[in-house]
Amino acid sequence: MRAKGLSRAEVLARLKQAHEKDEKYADGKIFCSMCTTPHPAAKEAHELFCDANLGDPGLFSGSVQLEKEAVSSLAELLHGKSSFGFIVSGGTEANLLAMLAARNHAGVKEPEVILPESAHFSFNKICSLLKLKPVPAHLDEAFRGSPSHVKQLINKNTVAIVATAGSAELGAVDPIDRLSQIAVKHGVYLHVDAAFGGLVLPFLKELGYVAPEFDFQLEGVQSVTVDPHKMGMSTIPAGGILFRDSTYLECIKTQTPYLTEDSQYTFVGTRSGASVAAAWAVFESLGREGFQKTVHHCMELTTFLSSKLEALGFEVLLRPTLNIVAFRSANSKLLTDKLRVRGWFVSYVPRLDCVRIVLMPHSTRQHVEALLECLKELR
């Protein structure tokens, strides 16, 4: 730390040639990211309550309320009209407080969890710092959890079935329908990670499109991840976790002896009010109708570019079900590295040995061509 402290201007200058430093959304070439810009309201609010802090909510009553409010948004997007939960510092802590209510809840003493291959790499985490065992699970060929050998994989041991709706590798939702029919007939806790599908498939239906169920609507599902600062144009951090219905909070209970209130039930101690108020003021300004329109406007980029890439000839995985598109080239590594030289974002996925690209709102028809007509020249 500097003996004497900087001038509000010089600090600001040093902010901002840091800040020149960073790529940015609105230049059309992230196109690897999750995560896009904030909507504007979400700005406003985040700056609103940069101070509030829902660790200690009887000093926030506010922030208390719009956290009520924007669950209460999400829970009647995912059918779940006695449901509880958070806003969160991301996915990773909602799949932790999922699987944490799950073990507890058990109480078994070597507990285990099924996890799809495709599942993120958060529950790698989650895993060691729970003592869960992971118990990886086939995918079929669409790259979706195979429910047949799910249940071949359930024990005394299994605490927790975990599916994904909307993989973050390929954007593939697994059939939660019938892992809910197994979760149920087992008596085994399922819990389904939407932290990218949750704010764009209960929109897709509406708009015409495949969307496969995997909410509260399905009688298996015990708790749901959704994140706000993905396709809910929220500002970072802004995670969601939902459960069906109160149940579970007791499972991730931890006492509180010297704040206002008397316990919380969220892993992080200090949690933003800012992120909370950004999610629910992008909720207000947009309502069911405007995701409608922003999903939408995604999903058209995402079924052009899908066929543009066919027609040049690469090979499209899977036809997307939400607004991610993977393909082969003949070096998909080499690809992706002459267009992160030509400035482009894209991610390679060992794993498949393809290119991953991700439609968010911050993406235009005019930078999806623009990427197209370097494709055709490096291909």
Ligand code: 0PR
Second form
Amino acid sequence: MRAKGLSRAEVLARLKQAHEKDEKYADGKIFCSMCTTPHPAAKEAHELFCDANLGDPGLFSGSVQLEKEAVSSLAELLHGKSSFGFIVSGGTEANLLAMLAARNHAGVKEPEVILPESAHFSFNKICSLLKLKPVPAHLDEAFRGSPSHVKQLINKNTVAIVATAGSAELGAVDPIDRLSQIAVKHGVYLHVDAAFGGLVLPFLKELGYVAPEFDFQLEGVQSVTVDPHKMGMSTIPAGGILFRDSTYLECIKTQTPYLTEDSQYTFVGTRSGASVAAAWAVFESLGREGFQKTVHHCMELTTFLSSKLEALGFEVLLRPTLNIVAFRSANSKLLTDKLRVRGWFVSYVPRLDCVRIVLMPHSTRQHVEALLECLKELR
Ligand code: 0PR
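Starting from the form predicted alone, produce the coordinates for the form predicted in complex with this ligand.
Below: every chain and molecule of the assembly, starting with the one above.
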């Protein structure tokens, strides 16, 4: 650290220099991200609450109230009549809390979790941390977890089945209705990772698209991850975890004897009130109507891109359910690298040997057309 501090102007100039090196969503070149430009209300809320710590809730009753309201907005959207939940640091922490609840609730000696291959890599970290044995389940031809294989894998050590509503690689939604039936029949905890899809699927349905069931309407679903910092257009970090009811809260509780409250339920201790305020501000500013408009925008781009890619001769892997397009060329890895050289950011998914493009709210028709022009040259 320097001996003497810089002036405010010097600090700001240095910050601007660094910021200039960051890619900007608004430039329209980022097609590999599940995050986006935050809604203006989220930015303002974040600044206003930047010193609020929900790890010590007795000091920040206004922030506590906002968290209750934000969680209750999410719960209502996901048909969780008596849901409990928290705004956490992201999908990884949300999934971690769900797995902790499932493991502690089951209380078996050698706990196992059934993870369809569509599950996000955060579960690998979580299994390692919580000493859970990951049991992989196959996918069907549409890249969705196979219910019949999941059923075969259940045994006395199974503490949870994980289902994904919007896989990170393809935006695929597992057949959660059937997984729910299986979970109920075998008395196994079913967690739905809707980190990405949770703020898309409910609006797709309202817009008249085909949208599979994935939430608490399905009897077996015990918890859902849904992230404000993805399609919720909130500031980073903001994840969300909802439990069906208070049954599981005891399983994730930690004593915090000398704080203003004597227990907490999240993994992260000092916890951002700013993230909560930002998520709340987006929900209140947009309402269902605003979210519908955003989702409509992203889906229009998705359909447009997908059909144009096919017309250009690329193999589109599946008809998109969400705002993600996956496609192959003769050499998808090389194509991704060449796009990168031209300034475009798309993802190469090695497991499926395909290119992944996420159509987020920051993308426009012009951005997609420019990308297609480039793809036409490189194909
Ligand atoms: N579950 C699903 C279905 C996800 O897609 C993700 C992240 C997670 C859990 C974990 O969430 P956190 O990263 O919030 O802990 N999915 C993105 C991905 O892996 C994360 C991301 C976002 C990556 C923006 C890059 C990026 O620029 O693709």
